[in-house]
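Single chain ahead, written as structure tokens, the form predicted alone.
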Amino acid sequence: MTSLDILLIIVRVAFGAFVPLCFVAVCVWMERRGAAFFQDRSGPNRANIMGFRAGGLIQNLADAVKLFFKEDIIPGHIKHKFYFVLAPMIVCVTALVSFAVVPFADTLVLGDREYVMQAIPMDIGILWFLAIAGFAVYGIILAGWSSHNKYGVLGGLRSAAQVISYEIPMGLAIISLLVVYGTVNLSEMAQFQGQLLFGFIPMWGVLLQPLGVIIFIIAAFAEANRTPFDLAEGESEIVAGYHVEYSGMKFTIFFMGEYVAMFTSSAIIVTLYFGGYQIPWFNTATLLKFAVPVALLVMAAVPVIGKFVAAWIRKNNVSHYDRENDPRVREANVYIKIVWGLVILVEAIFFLYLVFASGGAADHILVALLQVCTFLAKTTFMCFVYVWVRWTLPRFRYDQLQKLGWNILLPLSLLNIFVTSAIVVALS
């Protein structure tokens, strides 16, 4: 093993580790601005240091350095202390080792070696992620069952029993998109929507599969415990579910975990169903091809995404009333000087492939970092969703959850796995 291949899978390991992790900050952050946005109302813009509040960013470690230092209790009547703070690293970890095998860019070719870009290259790709995610559910219940309360235990109920409901039809869902794509490795799946219907159309999982994604973006949203099928911790009913008993660190890594869930089953969704890593119309043999054309249109965006970033910065940095010498308008002063500053470092770059090394390996580099790109932008987009659906849709109620799994989910899903069949063997 040469020191290129293990300098590869520490990059690999630490993208599958830390991108997860890094997002959930962003998650809080597009949570809360979001929310407001729904509202009407500003969001997080009081936290600062030093007069700079990036956007409501800083709000998030002013709340992470709440909570680590925030008394973490455990009950007194709680007996089984072991399982109690089991629960919440389940729930985070299982979270976490799922995205392991998303692929993140197609393999990437330098000399005669290829490396799959996946934290943990399987074959098993789709298998593994069912296994792992719901696998998650025992940390609710655990946490439920741990806490010796009522309101706990029947959050951990109801998890269960929405696991079950929803599970089922995203396993259905999936065997259709099975019978298209004919494998159940990721990356093959991701190389599969590369390709052309008809010579112009992107051949993604939602223009195959139309029913499909509906069925399984709705189970994922259940999987993952986010409204409008949080019934595992509604409020209204039963305080806090699962988690009332936990305070500090404990809770803080529960929330960690919904929002890693969150990033995670977003990555799942976009592999499936928009492409993945994949660039409309630029499969991997079109963006080598093309490489040198490429980076020059990329060098073309760069300012003009650079000044559309400035103008946003500029709009949103200024006090709702009249200021001498407004302190927001410095801190988008300094702000924008940072996005130029990027943008001249991109161009540098840019430039500097252009120059000395274009062809070869530099190409492959080139079109893996555009891939990964395309990938995260495509994953944001989808947290967005979720943000978009927890502020727009009610919290169903219980029977209105079971309802909607057994009574509709179940019955579409069977009938797409059917008329999915019944397609593939009429082209065939």
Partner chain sequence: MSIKVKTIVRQGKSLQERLYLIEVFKGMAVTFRHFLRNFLDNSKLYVRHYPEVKPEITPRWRGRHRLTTHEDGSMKCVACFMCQTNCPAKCIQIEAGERTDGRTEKVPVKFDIDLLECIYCGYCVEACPKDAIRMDTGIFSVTGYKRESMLMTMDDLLATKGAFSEEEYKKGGA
Given for the second form:
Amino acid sequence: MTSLDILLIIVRVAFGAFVPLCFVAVCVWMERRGAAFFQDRSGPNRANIMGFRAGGLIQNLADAVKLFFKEDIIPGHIKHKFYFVLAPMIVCVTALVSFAVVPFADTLVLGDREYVMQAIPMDIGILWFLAIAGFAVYGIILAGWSSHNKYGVLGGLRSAAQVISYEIPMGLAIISLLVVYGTVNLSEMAQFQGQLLFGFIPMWGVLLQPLGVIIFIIAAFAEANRTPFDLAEGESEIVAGYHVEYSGMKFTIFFMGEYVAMFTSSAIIVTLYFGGYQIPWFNTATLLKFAVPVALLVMAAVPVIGKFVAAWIRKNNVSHYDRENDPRVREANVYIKIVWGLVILVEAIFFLYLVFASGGAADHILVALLQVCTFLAKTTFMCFVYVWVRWTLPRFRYDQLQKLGWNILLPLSLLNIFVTSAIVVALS
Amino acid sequence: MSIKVKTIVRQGKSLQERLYLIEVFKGMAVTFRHFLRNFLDNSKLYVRHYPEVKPEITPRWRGRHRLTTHEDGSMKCVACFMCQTNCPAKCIQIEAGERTDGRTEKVPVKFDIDLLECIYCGYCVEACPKDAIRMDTGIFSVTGYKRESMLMTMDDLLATKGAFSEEEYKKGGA
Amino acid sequence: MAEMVKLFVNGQEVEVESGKNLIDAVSAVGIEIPHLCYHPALGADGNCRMCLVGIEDGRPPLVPACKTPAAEGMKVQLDAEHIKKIQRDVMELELINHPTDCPICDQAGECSLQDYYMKYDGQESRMTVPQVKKGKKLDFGCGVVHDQERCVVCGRCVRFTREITKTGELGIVNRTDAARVNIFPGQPLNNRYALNVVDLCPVGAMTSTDFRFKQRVWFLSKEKGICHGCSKGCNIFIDHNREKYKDEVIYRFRPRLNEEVNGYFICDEGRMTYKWENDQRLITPRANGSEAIKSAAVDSLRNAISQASKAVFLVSPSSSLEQQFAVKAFAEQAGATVLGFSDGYIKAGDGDDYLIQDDKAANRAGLALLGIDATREAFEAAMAEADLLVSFDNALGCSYDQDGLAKVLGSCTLAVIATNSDSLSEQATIAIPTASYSEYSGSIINCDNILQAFARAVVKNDPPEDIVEIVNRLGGELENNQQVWAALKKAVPTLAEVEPEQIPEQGLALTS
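Since the structure above is the form predicted alone, I would like to see how the form predicted together with its partner chain looks, so please show that one next.
The next block holds the full complex; its first chain is the one shown before.
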């Protein structure tokens, strides 16, 4: 095992572990500011460090500090303290681990070695996700039961019934997907989606499985306990459901687990149906072939994007009331300088690449970086969809939820398997 | 004579609506329009930048109470207990005593309003036969660090001046 | 039973007592005729004209109800238009010079003028000339404050001093709108029933300095009670109120009609006894000479009684029949001597021929009925060999001076169950607070041998226990008033036929 091998293992595991955690902050921020903008409010925008609000991101820091320093309470009536403490950990860890099989770039070829860009390179792929994600419900049931609280138990029960109902359509949707892709390996699935349908349409899962994607997304929302399927914590009827007795750091871990699960299922949806890390019309081979023109294109695009971002900051980062010597304008000046600094940095890196390193291993690394960016962009957008749906749709009633799962999604997914198989058989 | 019956048209029976998904996308389009508008120009948010920008208080606003005085500074209140009698929250506590300034015979020696119990209904103002208590201070944010600081004594209530001119207050419907 | 006659009021047939005037007669069947100057105790004066009623086909067609006896077949008009106009006009005249200072007037809420304005008048004043100014806040003596502007010159107060107290301090001077009630120069009210004019006054012209500005009357709960100030047992209203975050406080006593006992009035001393219900109450129990919780004090008294070789129980002549009997029964059970010595309660020569009695104990007749010896000789003889004296609310300090008390007590242990804190309770080894007569229900026998029952009027935040309950906790067998009465009926032949629940409002005259 060379030092390069070890380095890449560290890089991949670090990506798999830290990116979801970083995205917790991003998702929470997106949720709160997004919710505000959907509702014509401004959302959290007061917390600041030396006058810098970072668009509200500092609020997350303040919340985190508050939660860290809260007293760690285990209510006196709780008999099974071990399970009570274990529950949030299960929720968070399962969400994190299930991200481990998601490929965030195409197989990296360095010299004569190939590196599968997953945190844990293994072949079982989607089965791992199904297996681990199903575990998360144990955390919720355990939390509800060990809380020794009516609302907690009800929340746990609801969650268990919901997960059972929606695992089935989800699994069946994946079966029809497997029929199309002919593999369970997520890397291979992503590579499959790099092809072109009829020579000009990217062969993404969403086009091959239009019904399957709807079923899967609905089921994924239900699995992640997000609105409109968040009955497990229906605050209007069961206060906060399974985490009613949790506070401080244990609640934080639940909270983080929820957002990691959201990020992970976004990543899975992107990988299965939206081409994963693939840039449309530019699969890995194409990108490698045209590495230099692509680099030049990026170099041209980055200042343009920088200009738009700067203009947006200039316009929106001001106080909307009479204020002498507006500190938010000074704040905006700093942000704009940072944006342009980043633009110059990117330009410099590409310039150095073009002058010194084009061709060879650097091309592969460049392509991998582009794909990572693409993957993260797609996943972020999918997270945004989660937020978007949450602030658009009201919560289902419980019977409606079960009816949707069993009466509609289950037959539809069976039909989907049937039709897909028929077409695949007919075409082969 | 029959009762007036308004028939409400039931929505949600057409196939397009029962498919639900199309309606979901329609709804998402609506919310996204809001998002985009606010995202691109956040000056369009329907937000008051409180506390920098204070809300405009009208003379009819029922703010914190005050006790009014005659021109010479003597209290208008004669301790008739009408406000205490009418108070639905029982937050007014009065003790009456002899008046010595020659106006009438009776004056409160204690006039406490517990703002923690007050529900700001304004019945005390309406009940007052002497226009001695008003809620025209324009104080809408009542805060304190201690319970005791939320108890307004007679001196506190007399010290606050009204936020409006007499004409404005009268025009406000008082 | 008086003879009944049938007459018509507003066309409706009613049966009323004959011989009474129309106001009293029809008020007995629940029909109100407004009146200001008439008072049943003072008779008809006919000066206010508020009670004018129409008599259909009568001669004259318009009569003052207070001076017209009810007669068979009379057709009384009360709601006819011309009668209503008369009432409105009388009200308008009364209100011409009335200051309408209801916000500061203590009478507001129980003021006839106020009630009648709302009921019969309700119009704005048409007067444009300034009102006549008269004297305000005049001190009439005896705690009566007079406001001449509020006065409607009905003359009730004047008639009271002339007819009831026969002292005649008040008079009406001047005529027309200068008429006013006044005292003679340098001759203020000076009689022991003067405060009744405050109750008599239909408006707020007469107010009491004691009650002045203390409470608005609509806050007060008005419970029935019996004054324990002397052996007359006058019927009273106990007006009390619990202010927010405070305890029950009694604000005043008012006379309550009982033809058999006190009529319409009470004396001023009795009226002021309410202060003893509020102030100087014994609050903290004591055991072995230091402060203790109540159960500890009761326990220590129980031990003291069981260890005493010779105990004397001293009951109070003011306690209720039930309490006296419970103590007596307990004394027999515990082998103690029960006595009722209470010479200090008697103030010889203090009484008069109207209501006030020499004997300031409310239930001395009860002692006699139960056969409890109240003589000084018996008490001093018993004390000579006793080693424990338990006073059941007996104010022994009135019967002896300090030295005399020390002498009679000797080395005897003193335990006191008392309502109020006094020198006796302060020197007692054991002291247990108990309920006063506004806080328990019971029955008493007055100087005229009339048995009257009264109910619990006031429930304090931390209600002290009744003597019957304390005796029960000390080891007595009788738990409550019902059980006491059951035993009482067996033990006392006079009471054998008496049902405690059925003692009439007027009291039951005992014959024996």
